[in-house]
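Only one chain is given next, in structure tokens, and it is the form predicted on its own.
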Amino acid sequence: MKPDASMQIRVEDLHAFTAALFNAAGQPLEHGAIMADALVGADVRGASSHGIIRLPQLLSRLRDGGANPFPQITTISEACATALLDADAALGPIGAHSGMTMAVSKAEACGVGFVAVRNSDFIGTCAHSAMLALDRGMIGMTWTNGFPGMAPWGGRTNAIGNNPIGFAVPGGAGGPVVLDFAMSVTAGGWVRHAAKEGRPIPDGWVIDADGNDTNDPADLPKGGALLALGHKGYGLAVIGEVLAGVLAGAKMLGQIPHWFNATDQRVGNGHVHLAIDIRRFIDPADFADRMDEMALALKKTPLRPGVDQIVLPGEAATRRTAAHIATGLRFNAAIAADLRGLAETYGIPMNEMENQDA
């Protein structure tokens, strides 16, 4: 094994070692699952930038004070199809799976359910807890606010988060329709990404301190700044704001430190989550099939020159799950020396992914 090789490992491997870290770092059982559920099954979907990637940041977060490895999660009120949560300062794949879990509840007795938390942290991709909602049949929505890390539209500095959503929706034959999409060009974690690699990035993606487009990934944490996707994209940001941080009274733009970086202060953002019973509009067997009929009208449009076909939302990340369960997952050389690291540091032993290694 060379000290600056690749590794691929597979998934289930992964898992089982993820989940340890965060139970070594002081997690319960059951939470060190839903974090390795999380992380793991970002990088299964092919959404890496909020995958295995986010370990150390998130291990130093519970190592350094920032999140509370113990949350002790409650219900600040409720109705029927309603409720407001307080997180504790759990990590936020802890927070989201409470969030949508109790909107899913809610969704059974009065047909939607609608769940806004605070005092949470950050959360990773929005699809992990909205996918949640399928396991009982439903449709799912996450969405979140977060970290000031883009402009807004026609703004030369950070100001706004780019406030993710997720939408997860039963499907028919061809399975789930799955939407999962920051409101910048793209997230902070391709960028992160570009930096390990040490390649540029793509023109359009961020700009540096100065406001001037930058193909730099490195000018993003020296005070650069993400861009909306388009004034639509910042209009949705701002929406986002509104849902996971005015209503759910969670900290919000400048409030909320860099989760990132700043590992030892409480992030306090909020996320909203939203189940809809689809039995009480439709029996789910018509739902599947009409769901087909949609998706094949819309895979029968003519194709332009160079398209080999269309795809719904989340159908190529259902391809590449089925791909990496099947081959493992590789990390380049950075990554694994992170993972190394990590194993080291918690003393959980990785023998046999390191047979894994390229």
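Positions refer to the first chain, counted from 1. Each form is matched to the other, and the largest set of C-alpha atoms that superpose within 1.5 Å is called the rigid core. Computed from a predicted structure; not experimentally measured. What changes on going to the form predicted together with another copy of the chain:
- Relative to the superposed core, G254 shifts its CA atom by less than 2 Å between the two forms.
- Once the rigid core is used as the reference frame, the Cα position of R156 differs between the two forms by 2 Å or more.
- C110 is not among the residues whose C-alpha shifts by 2 Å or more between the two forms once the rigid core is aligned; its shift stays under 2 Å.
Output the form predicted together with another copy of the chain next; the form predicted on its own has already been displayed.
Next up is only this chain, free of partner chains and other molecules.
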């Protein structure tokens, strides 16, 4: 296999490799497993922008001191159904795992649990922690604030995070409903992609440095800003900032450094986690039947031209998960080279599959 070739790898092998890598970087066993769940889970579901591609920067955060490899996550205050945690600058998915795990156990006792986490780091996908509730047959929600990469409504410079939210709901036969999105119309990555390919971007994605509408993707790095998903998206970003920032006692807005540029600085953002125990409201089997009934009714809607089916949030990700578990994950030569380099640097074996087109 040529070192510059693309790579195919079984999901469980990539998971084992990722966990071992974080352990080699000084993290305790269980934290390595959480990081592998978060990153490999994102790739498996098709959210590759938040997947294994982030490994080098995350390891840099541990090495450069931005994140704490030995976090002691503590409970600052607690009530029957709530808690406030200090993540002690753990990598974000670890703090999010603690937050949602506690929300779920509060929900078992009280019907609902709501946990806020401060002094945290970039959590990756919100789906990762929201979906932890599924293991206990609960509905989960995660909401976080972050680096200000979006213009507030009416403003012309980035001043608020796009503050993503994630929901996970146990489904019926069709699998769970999982919704995970940020409050900007689009992600900065898609703008950079268009710039590389010399394509104009649609109306409403970006404004230039003077605050005017633009279709030129090159205007974003020249002092432009990402637009919110209308005033409604801006409003949701503010509520996310209230919960994950103001209420949690975490850093807010411009106080938050960029997690992968400033690898030696504490991110210090926050997140909140809600778990709802379905059994307090309805028999879980009835709930599953009703989820199927809802999905079926939506899927019967006559289609717009060019659309082949109505999907529920998370349905495509569930299909991708099954396919990736069957065939393994595929990475391009650049990412493959990064992974092989990390394997060598840390002395961790990585079992690649026979590369299908090497």
